[in-house]
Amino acid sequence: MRDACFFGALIVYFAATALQMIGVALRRRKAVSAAEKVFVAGLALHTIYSVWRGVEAGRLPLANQFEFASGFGWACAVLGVFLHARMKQDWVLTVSAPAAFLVTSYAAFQPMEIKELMPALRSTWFGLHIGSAAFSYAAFAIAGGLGVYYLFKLSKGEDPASHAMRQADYMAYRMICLGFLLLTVVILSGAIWAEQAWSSWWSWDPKETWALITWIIYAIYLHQRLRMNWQGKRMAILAIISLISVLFTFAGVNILLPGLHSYA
């Protein structure tokens, strides 16, 4: 039954991204608005299932790749809701609403079983290492949904100077800004709980050097933002790129460079 919330939570939120974007592609106002009634049924479906594991696993839900990669999914979702609520703009779940379906998917290719937490990861840095790297990835997945959604929208002769537009390019920024200062949290506490658990600050394990590879990614991306006022096109292609990132220190480096973060 507390498997059922999760594979249901997974297709509420494949309905909302099909609505989303039959409403978008059709300009039918109905799908659009159904689809974000059903955005937040997928949510609240997703909240009531990681409550569930959290309070059978008797910890947060956050210990491995799958509980990881949910926990991501669901980042997805909050964000996306919580900024629908705000703007009020179609495209904040166009963008946000595959990000959640496509990461919550990948969840489900991975093994559910509940298992005992390491003692490595029986520390009070356990809720803020990871609970920020979830929203971290969270925001910079929904930045890049927004690079590639700005690409696309230029593509079809949408003027950059146009108030959706700008909008939509200010928002990819603030939403880096975001993940980049909750990735700075993951660095640093995660530097602090090495020392505590491995007696060591930084040991360049693949998982820590790609996050800090990702981080000098994105401190470049503000650096251009802030100091060389780059804009538009260029600041879409490089979140997209950034991204890419991302997703590597996320699943990338578990496949291809296992080591001590090789649970998540």
Second form
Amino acid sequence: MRDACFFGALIVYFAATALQMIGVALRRRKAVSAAEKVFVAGLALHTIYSVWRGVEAGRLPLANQFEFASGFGWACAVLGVFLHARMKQDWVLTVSAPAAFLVTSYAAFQPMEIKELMPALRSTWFGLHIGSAAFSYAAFAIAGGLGVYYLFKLSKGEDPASHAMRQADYMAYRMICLGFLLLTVVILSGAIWAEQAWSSWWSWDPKETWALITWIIYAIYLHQRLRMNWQGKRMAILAIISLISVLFTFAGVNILLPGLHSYA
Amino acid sequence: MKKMFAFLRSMTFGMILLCGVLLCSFAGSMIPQQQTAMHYVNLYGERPAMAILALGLDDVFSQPYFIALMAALCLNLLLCSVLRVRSLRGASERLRRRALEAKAVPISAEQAQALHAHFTGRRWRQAQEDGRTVFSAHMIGHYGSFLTHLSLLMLLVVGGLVLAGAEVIDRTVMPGSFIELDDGARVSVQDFRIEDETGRLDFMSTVQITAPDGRQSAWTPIRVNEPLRFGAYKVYQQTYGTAGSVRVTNEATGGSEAVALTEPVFLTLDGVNGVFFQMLYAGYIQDAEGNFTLIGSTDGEYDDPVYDVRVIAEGETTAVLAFPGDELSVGGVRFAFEAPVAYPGLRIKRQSGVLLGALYASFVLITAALYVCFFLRPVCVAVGDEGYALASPKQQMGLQLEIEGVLGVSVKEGEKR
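Next, report the structure of the form predicted together with its partner chain; the form predicted on its own has already been given.
Okay, now the whole complex, with that chain kicking things off.
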């Protein structure tokens, strides 16, 4: 029953994505507003699943690759619903629904059993460190998705000076600001935690190093945006390239570069 | 010289340095670090391995070029921060003047009223000047970039000092005994266990620190994530091991002592006759003819422990397998073999408290500075009959779009996709 909630959420995310795409492509308002409701329902199911799993495990459900991926997908949905509620723009769902669906799909391929928390993870920093990482990655994923959306619209002849394009470009930047702040929290809380657990603040573990690489790439993005006044197409491309680094830190490092974070 | 200075403080130089750190980090994560030359030869072949070793890519993060990169980054941040200080003086006033002097975007009286109501509703500070209302917000944001760069500089410098300045000692200590450090401090271990009361894996030692001046900490349980901090010392539960345990009793005096067996050792009273401990095995297989095959421990478990010992008596050496509960009497000493005991591997770290405080301060500062930098962007909007003008040192597309929304311009249903 618990896992049914997860797969239910996954199917509902897919339905929201499909409805949104159909609605946008065929300009059907009914489909778009239905997508919005379906997406919120998916988030509700996903939330129920996460709470249920957390209660059953007796801890935050963020301890392994499945749980983190599920949390990452959930964070994409939370940000998407929040932004949509604030901005009332259809492109928010066009980006966040597929992001939530894809990330949650990745989670579905990971081992799902609940395991006891290993001693190294029993820390007060667990929630802050990993929770911030989930929301940071989600913000970057939405920014990267907005980059893809921007380039797609541009290729279809959309005017970059239009309100919707400027807003999409700007929101990508704001999402990166949020993600960057949270990634900083992830790195700093991770350093404090590592010092408590292993006595070393920084040990150039592959996960740490790739978090730093991602941080530097986004620092370059922000400097180009704020100081060099880059906007539009170049920023969209940079947001997509930066997202590759996030995805490698999230999944690639675990598969290719084992280290202290191998359980993640 | 001026050009050189300008380059050193430039963002271009900062970006070049960040790219350098990025490349080094990439290499350092992809190439296994601090391995033997043969490891690289086996992994990549002879020529690539030679190139890796020649470029120092086997230990990137301690190479002089990487340290130089970090030092140059600190210099760039320092110059960047110092120069920003000058520009911060009077920044709020300048911004207000910019808003007043900027060319106003014409709006109707109704729209001006709507803007007025909007910014008043957002509780922005307002002042009347030149017949216009100047709304301003987030003036602390002027310090955002400066504080971010300064805190990053602080983090790099203090972090470097903390990493370089920590004195770390790894030692194993038997429960019931202690170790003494070079400076006279003492770390005592009362007990050690691998599982908690519920049977859950939980490595825990109960330790006490005695400082060189005699001050003592309380007996405190330590486990992963919960080290004991006392003065400049911190004791971590790092690893664990299993040792053989034998109680030796002097048959003449009756005096006895428990001895932990962690490595081969000759236990003797007279120096000639005694028991030579070779190794502790985790288990054994006994075939039909009574022959033993001994099994080493691969997972730290010792389910059927066996002591492999040599009994040396009157010039003769005999191989003996002893099990917990067995007793041997050799050379006036009785050896009673007991169940193996688990013991902790501790890490003891000595670190300056001042540096640690500065490091934590830099953590807090950089987080707060980034928040101020990204989310409290200073802005002034002058609203009058002739229109409105917006001024900010940072991109204000969000505010611009917000104003357009309030004014009801540019937002068309057709653009909502």
